[in-house]
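Just one chain follows, in the form predicted on its own, and it is written as structure tokens.
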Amino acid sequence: MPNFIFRHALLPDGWHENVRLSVEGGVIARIEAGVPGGAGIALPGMPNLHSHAFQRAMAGHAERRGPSGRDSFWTWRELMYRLALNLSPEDMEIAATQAFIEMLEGGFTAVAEFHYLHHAPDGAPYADIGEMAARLAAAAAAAGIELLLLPVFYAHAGFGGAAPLPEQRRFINTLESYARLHERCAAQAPTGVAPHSLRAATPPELEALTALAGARPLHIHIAEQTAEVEACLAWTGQRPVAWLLDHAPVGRNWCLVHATHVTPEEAAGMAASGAVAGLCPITEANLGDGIFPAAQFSGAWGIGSDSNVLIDAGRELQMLEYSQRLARRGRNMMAATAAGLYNAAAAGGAQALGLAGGLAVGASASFVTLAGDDPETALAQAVFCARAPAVRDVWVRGRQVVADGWHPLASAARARFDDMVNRLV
């Protein structure tokens, strides 16, 4: 039984000294405190609860104001569609491998991949309907990250069952074709269910998808943009989160991604349901979405890298905390300490991925290390002061995948990725 001994370890109830983790079959089998001889600072690996891996290829290429003079999420989406229509299965695997390596180097040890780029460029299914999903699974295996595959159901361009747009053709499924896709995905990796949004799935379709999910993770984009809220009000007379809470069995296996524009009553309903608020602070800032009222939220929450414009768990936490400070004009809004902030994100992320979370018996032996003598100061510096990811070493299910800040495939993967981006973007 492999043993790992750390001078300091962040357990669910806080910092402990001289901690030995005993690992069996990739899972923490025993935790003992007061064991001498340890070194370094261990944190639970951070789950990434929302990623679109292929969008890593867009990073830095959408930061120019368009001819209209006013850019928004909706103009950014046009650029994303252009990329999506040109990616081959090989390109998907290259982009995902790069994104997953950067996640590991940035402290994420598991990822929920919200996967909607399913079909060939003309919209026809591949001979293997799960071809693109298989590429994601291959990328995750090569990088060494735990994967929750979330095949996305996308059927409509707007509320009320509007016909999809031509540029969305690679995303589109019926309930019947989605069932085949989901079965194929489940053969590749642990799998949940992901209605893209209330815009993209009608109420009867959402009901069928909820039944398909059962107790498995169910993730949905919701209330990300004010235009989405206004369209939902026009269609139903309710705001998106209010409608969802009233019409779906939202519970602990649900992750409401973004939920940026919520009223206090909607936020209270989310918390009472037990669902996780899936926050992607860097992407939400990059797209100009708005600020989720996280400091007032009493429910579970976690972080994701979404568009993968910048991949670093510490920077996501920094952006989240700083957004709350700016909105409320105060300091230390999300937690009393960096450890409290980190543990809350790790717990919510694990719940969203259906994992046992934290450094605890029965959880995956997935952890990261920092350098330093004072663990709270080292973690605070990693979140708020580091000029690059402060993660030193990373283990996933007991196997080391990053050493001294570097993944062994980083250089080769980056060369393939750069060639692909130069060709496509």
Contents of the next structure:
2 protein chains.
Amino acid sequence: MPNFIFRHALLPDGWHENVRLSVEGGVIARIEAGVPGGAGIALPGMPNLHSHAFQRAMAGHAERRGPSGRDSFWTWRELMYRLALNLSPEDMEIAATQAFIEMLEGGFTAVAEFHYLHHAPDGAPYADIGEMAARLAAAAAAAGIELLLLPVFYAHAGFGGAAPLPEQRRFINTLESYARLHERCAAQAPTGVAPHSLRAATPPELEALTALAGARPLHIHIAEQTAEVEACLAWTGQRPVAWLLDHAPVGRNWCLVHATHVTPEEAAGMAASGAVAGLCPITEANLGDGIFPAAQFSGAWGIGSDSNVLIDAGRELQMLEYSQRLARRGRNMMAATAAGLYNAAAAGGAQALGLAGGLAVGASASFVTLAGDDPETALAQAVFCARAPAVRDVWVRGRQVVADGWHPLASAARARFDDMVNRLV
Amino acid sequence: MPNFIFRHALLPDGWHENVRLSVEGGVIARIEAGVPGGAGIALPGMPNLHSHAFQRAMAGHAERRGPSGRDSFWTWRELMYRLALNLSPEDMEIAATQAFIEMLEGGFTAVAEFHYLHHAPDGAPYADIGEMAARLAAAAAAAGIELLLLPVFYAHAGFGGAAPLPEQRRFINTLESYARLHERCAAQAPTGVAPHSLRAATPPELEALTALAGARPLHIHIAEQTAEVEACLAWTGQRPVAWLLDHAPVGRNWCLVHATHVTPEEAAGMAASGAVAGLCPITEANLGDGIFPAAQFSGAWGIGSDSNVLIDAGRELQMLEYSQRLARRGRNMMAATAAGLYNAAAAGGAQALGLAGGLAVGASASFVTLAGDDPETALAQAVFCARAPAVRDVWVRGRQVVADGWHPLASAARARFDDMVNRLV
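Right, and the form predicted together with another copy of the chain of this protein, after the form predicted on its own?
Entire complex below, previous chain first.
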């Protein structure tokens, strides 16, 4: 049974010294303290609870105003649609490989891929309706990251079952085609269910998807933009999170992605439901979404790299904590220590991915290391002070995938990725 | 005459191709376009308009709540005072050398050092009252960064001329001792004048300091914290910026550092005065200060690394832009392009340091390079997407100080710095 001895390890109840982790079949089988001879600082690998891998190809190409002189989330979305319409399955695999390698180098050891680019450019399903999902699974296998596939159900352009737009044709399914897609995804990797949003799925569709999910992870975009809140109010008389909590069996297997615009009552309802708040701090800042009241939220939460404009677990935590500090004018808002901040995100992320979380018996043997002698200071510096990702070595399910900050495929993947971006963006 | 040819260069009016910069005596003597054979992308070096170099030693040591369970700017300040009371002149030089090297690697080619740690630990002046300033100048010379010394005048613990606190004894001067200190600083490096804040200098003292400054840079902390705004209102009946604009000859040589809490009228007054808003986005987020209305501000502004919790010009610009996006729920808030964002900060920073700014004839031959073919995208990626500082090569006044991201003294300086932090923090 392979085992690892660390000078310091962040277990769910805090820092421990001289910790031995024994691994069996990719899972932590035993944890012992008081075992000397170890080096370094071990943290649980961070689950990335929300990614659109292909958007990595857009990074840096949308940070300028459009011809109108104005800009918003919605003009960003237009660019994203242009890219989405031109991506081949090969391109998808190249972009996802690049994104997943960067995730590992940035401390993410598992990813929930919220995957909505299903069909051929003309909108017809590929011969295998799961072609694109298979490319994502191949990229995850090549990079060595643990994958949760979240095939997205997208059927409408707005509340009230509006017909989809032509530029959404690669995303669109009926419930029937979605069931086939879901089956093909499940043949590739652990698979959840993902109604895109309350805009894109009608109430009866949402009910059917909830039934399909059963106890599996169910993720949904919600309340990211004020325009969406207003449209939901106009259509239902309720705000999105309030509507969802009233009309769906939201529970511990749900992840409400963004949930940026919530009232205190909605936040309390989310916490009571047991669902995970899926926070994407860097993307939410990049898109100008607004600030989720995370420091006042008593429920589970985790972090996602979403648009992948910049991929680093430490910087997601930094942006989250800083947005709370700026909004509330205090310090150390999310937790008393960096260990508390990190463990909360690791636990919520694992819950959202349907994994046993943290460095605990029965959890995936996925962990990352930091250099340093004082573990709390090293982690605080990794989150708040590092000029580059501070993660040194990374293991996923007992297999080392990053050594001294470098993934062995990084250079080759980057060359293919740059070539693809030059062709498409 | 040494010259440099770049494929792309960011001049004050935007991107130009095939640009030759000719350098004479450390200054740009001539700029020509249409000169083939160049490579890379050149940007003006970014001036860092506000630094407390020694605080680099605290980075990562204050990101946890105090024993009371609460935390704020003011508990952070207690930690800073503890460090300040224990630092020797040698320690100051070690910390500043580390900070200045990181500045160069992060794209800052000049720094305004807001220097308040003047005296021996018992509060008595050193035999040379400028001993600590000389250490800062030695560190700047070793690192190769252009320095503006801003010896800080600090005489009181609060509005109304309150007696200083015992833990402030190393900062304290009378106008008479400050004049001697200023003279010693000016013997080391270009020197401005820096009343610490409206708390620390009485109105007559501020008047005397303004006279001493003449046309030289005059920097002052202002309106960083709401508690400070309230204390100023209680004492003067006016908010800090309003009071300052009414009672001091604020003009183009002034830099109002932070100015976080301003009314629209105060912001308009600042802009009309010609002063530079000295924004320190990462530190202001770290300390939970709040958000300056930068996107609505029509005046000059620049960026400072302040507490040096993390030193990187690109990330200061990112944090600034993201704070505006979060507060205002839009994108590309500060400028239409990354070039516009960068040039605004470079111009405002140069003004604050009393330098000719940008890549222009007569300015310091201080520039940095990025890799890439499309300059606008490369710069946007340097600001928004880079996992580590994107700056490759750095020249200060015509002399190369960083090659391929590395300063030649980085390793040796870091070893001395780590040893010092282990001793003191």
